[in-house]
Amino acid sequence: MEIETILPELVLAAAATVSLFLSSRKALWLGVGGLTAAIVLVTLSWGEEISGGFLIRDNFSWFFNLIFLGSALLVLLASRLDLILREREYPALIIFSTIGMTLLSSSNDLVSIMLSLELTSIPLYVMAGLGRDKKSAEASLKYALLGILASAVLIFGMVFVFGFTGETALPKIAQAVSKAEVNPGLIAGLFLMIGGFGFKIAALPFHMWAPDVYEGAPTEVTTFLSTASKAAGLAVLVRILSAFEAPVWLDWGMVLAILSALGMTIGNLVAIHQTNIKRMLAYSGIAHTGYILIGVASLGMDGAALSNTIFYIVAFALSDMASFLSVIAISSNIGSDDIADYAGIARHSPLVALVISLGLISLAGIPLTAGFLAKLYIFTGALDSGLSWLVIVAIINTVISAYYYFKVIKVMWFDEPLKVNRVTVSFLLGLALLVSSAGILVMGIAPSLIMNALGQISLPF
């Protein structure tokens, strides 16, 4: 393996390791510097394909690496000072988890996928408990126990695939699968792996951990979970599914379509009744995983499905990032995550209220936002793939979701304030809010800026 194959990871690992020996503020700035340097290296590598055995670096992995690195950078910038001062290891944990994600999207072998996944997950289990209260401890324990169970299911599925193909490298598995006759063992192995990754992306019915963990973990960690971690799980899921694309007897597309319909419907219906904004966004994220799975289910049937799916992932990440970063700003000032306590926030802090409103409007799929075009592309591709019934379900769910998104907006802009709480925002958090909200508008108004890059990405096999 040549050194340039993992050069961004080496830079990140050096920054994370050194940060452990520095004061909290210096560790933060070293983490920011390491992530920025890695973003530059990945950007300069665009268009190159580097193969290192267990890893393959192509435009697919480069693009997802930018999502992970950008998310980690924004989360670090937005992190509250008290969390950074109290937990000196926090920047290093963020970076180590990001290293796992960058390796995960580049993994070309079942062994490296599993190792990268654990490198991604273990720091997240720890970070979920950094709130140092009962809810945070419960979130960390629940996330770790269920995550270990999901990993066991995933390994069991990988064992089935290895047992019936004799291979762990994805290209060789793809060749073996394309030549295989109807094989119940391979079917069982793939569906077990889908279940394992379903946990990582909070897809129904593997979503049970998300609401409690999102509520109990520090909001910075929740933001990282809902954006970068979800994108990492989806990236590796696409890589694996592309290896099982050939045989007509293995119709994983219909399985994902059913999971998509269930996730959208149940996620949105349960979100309506939530009074805690982090729990509401957790169920919203479950529903949006369902929307994203529409695109994944269309892979192999629609030539633009991959571009549409990645566009949706980016649009969701930016919209969710803007929403959660605003929650950091508001909740840390008013001392509550209850939606009712957000009453009248816009009267005293209109800019923060505007950013969270923009994020929620984009999640709802309103025109001139990234979320609108993301849904338009996904729905159009699904129609071209013969999934018209799924598009009807998705449109109905889009209407349902608008109710609870606009309920929050109404509370902030039109309800009488319970008390005067002016939201103060640090410069770095303000910068993160500006970047995420600008991204929503740019993708909604000029989507070609990102679609041109996505056109250079192809399925791994």
The other form holds:
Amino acid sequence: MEIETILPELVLAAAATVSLFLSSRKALWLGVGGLTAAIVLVTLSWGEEISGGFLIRDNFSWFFNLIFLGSALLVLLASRLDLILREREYPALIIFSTIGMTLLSSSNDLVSIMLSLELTSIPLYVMAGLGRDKKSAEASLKYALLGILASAVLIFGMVFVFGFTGETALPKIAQAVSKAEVNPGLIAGLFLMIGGFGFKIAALPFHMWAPDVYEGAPTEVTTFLSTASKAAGLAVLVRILSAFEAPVWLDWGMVLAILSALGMTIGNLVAIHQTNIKRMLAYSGIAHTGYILIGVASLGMDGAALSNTIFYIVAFALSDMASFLSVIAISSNIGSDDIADYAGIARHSPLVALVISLGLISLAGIPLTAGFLAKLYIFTGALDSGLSWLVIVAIINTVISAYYYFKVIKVMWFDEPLKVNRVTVSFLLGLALLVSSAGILVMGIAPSLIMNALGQISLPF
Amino acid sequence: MLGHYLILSAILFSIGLFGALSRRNGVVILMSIELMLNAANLALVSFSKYLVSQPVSGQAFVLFILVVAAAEVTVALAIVMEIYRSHQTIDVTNVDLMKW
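Output block for the form predicted in complex with the partner chain, input the form predicted on its own:
The next block holds the full complex; its first chain is the one shown before.
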């Protein structure tokens, strides 16, 4: 194994370790520097394919690395200064978790998948509690206990896959699976693993933690959870499922399609009733996991499904990023996460209201935004692979979801303000808001820019 | 023989899962999850002994699982301490500010 296989991770690990010994502000800037350096390194490596034992760095992993590093950078820039000043370890925790994600999307072996998944999750358990109040402690406890339970289930599934294929390396597992006869142990193993990853990406019915953790955790951490952490779980799920593509007796596509239909429907229906914006976005995230799983379910049948799925993941990450970052800006000024308290925000602070509205209409899937094209691609792909019933469910859900997204927009733009509250936005948060909303518009108007890159991504087996 | 070990492992896993879902004390939940992880370890070593041609990778996997379990429990116990400080209880049914 060459050193350049893990060069971005080495840079990040060095930055995170050194930042533990520095003052808060210096730690923040070192973290930003380390993440930027890693982004440059990953971008330069685009197109290279390095394979070494536990890890494989191909275009798939480089692209997902950019998503994780970009989200970590935006979250770090957008974090409230009082959180950073109070918690010196916060930048280091974000970076350690990001290292776990970049390794996770590059893992080529069950052992490295398990280790990097834990490296991703353990800092997140701690970060959920950094709000230092009762709600935040509760979020941290729920996330940690359920997360550890999910990883125990995942590990038990991995053990069965190892036992019945005799291998831990994914390419060899793929070979063994393609030769295997009908095998209940292998099926049980795969479904236990899907359960474990389903927890990570907050797919129904493994989603129970998401609303509570999203609400209780500091909004910065929520943003990171809903963008980077979800993308990481999806990346490793796609990679593992591609190893199980061969056998006809193992129809995981149908199982994922059912999970997807459940997630979309229940996520959207419950989101309607939410009064807390972070909770509403949590349920909307559960529904969007459902939409993404449509793409994952058609992976085996449709050649374009991989790039459609990744396009959706990027579009969702950008839209959720714009929405949650605006929530940071608004909530830290008005001191409340209740949608009712957002009344008339646009009257005094039209720019922030514009950004959050852009994020929400992109989540709803209105034309000229990234979310519209993402839905269009994934729905047409699913039609081609014969999942037309799922597309009908998804379209009905899109209509339902528009209701609660537009309710928030209506409250902000047309309701009478409760009190005069100008939202002040720090320079760095403003920069992060600008980047994410520009991303939504660019992807919505010129999708070929990103689709060309996605066309160069393929999975090895 | 492999069957016996696998049945034992499945029983341990089920006891652990039942405990994790039904117990109310945070520390006991963690102990139950440890039981689930150890069930996985038992299955791994018995697969390595009886079924797999290269037992080393399975046995190395066990060591990694042990390390991960230790790391997880360390963090989770610290979080339980934090809960005790903020809520004066580690009964998870009393930690319910947020509900849907």
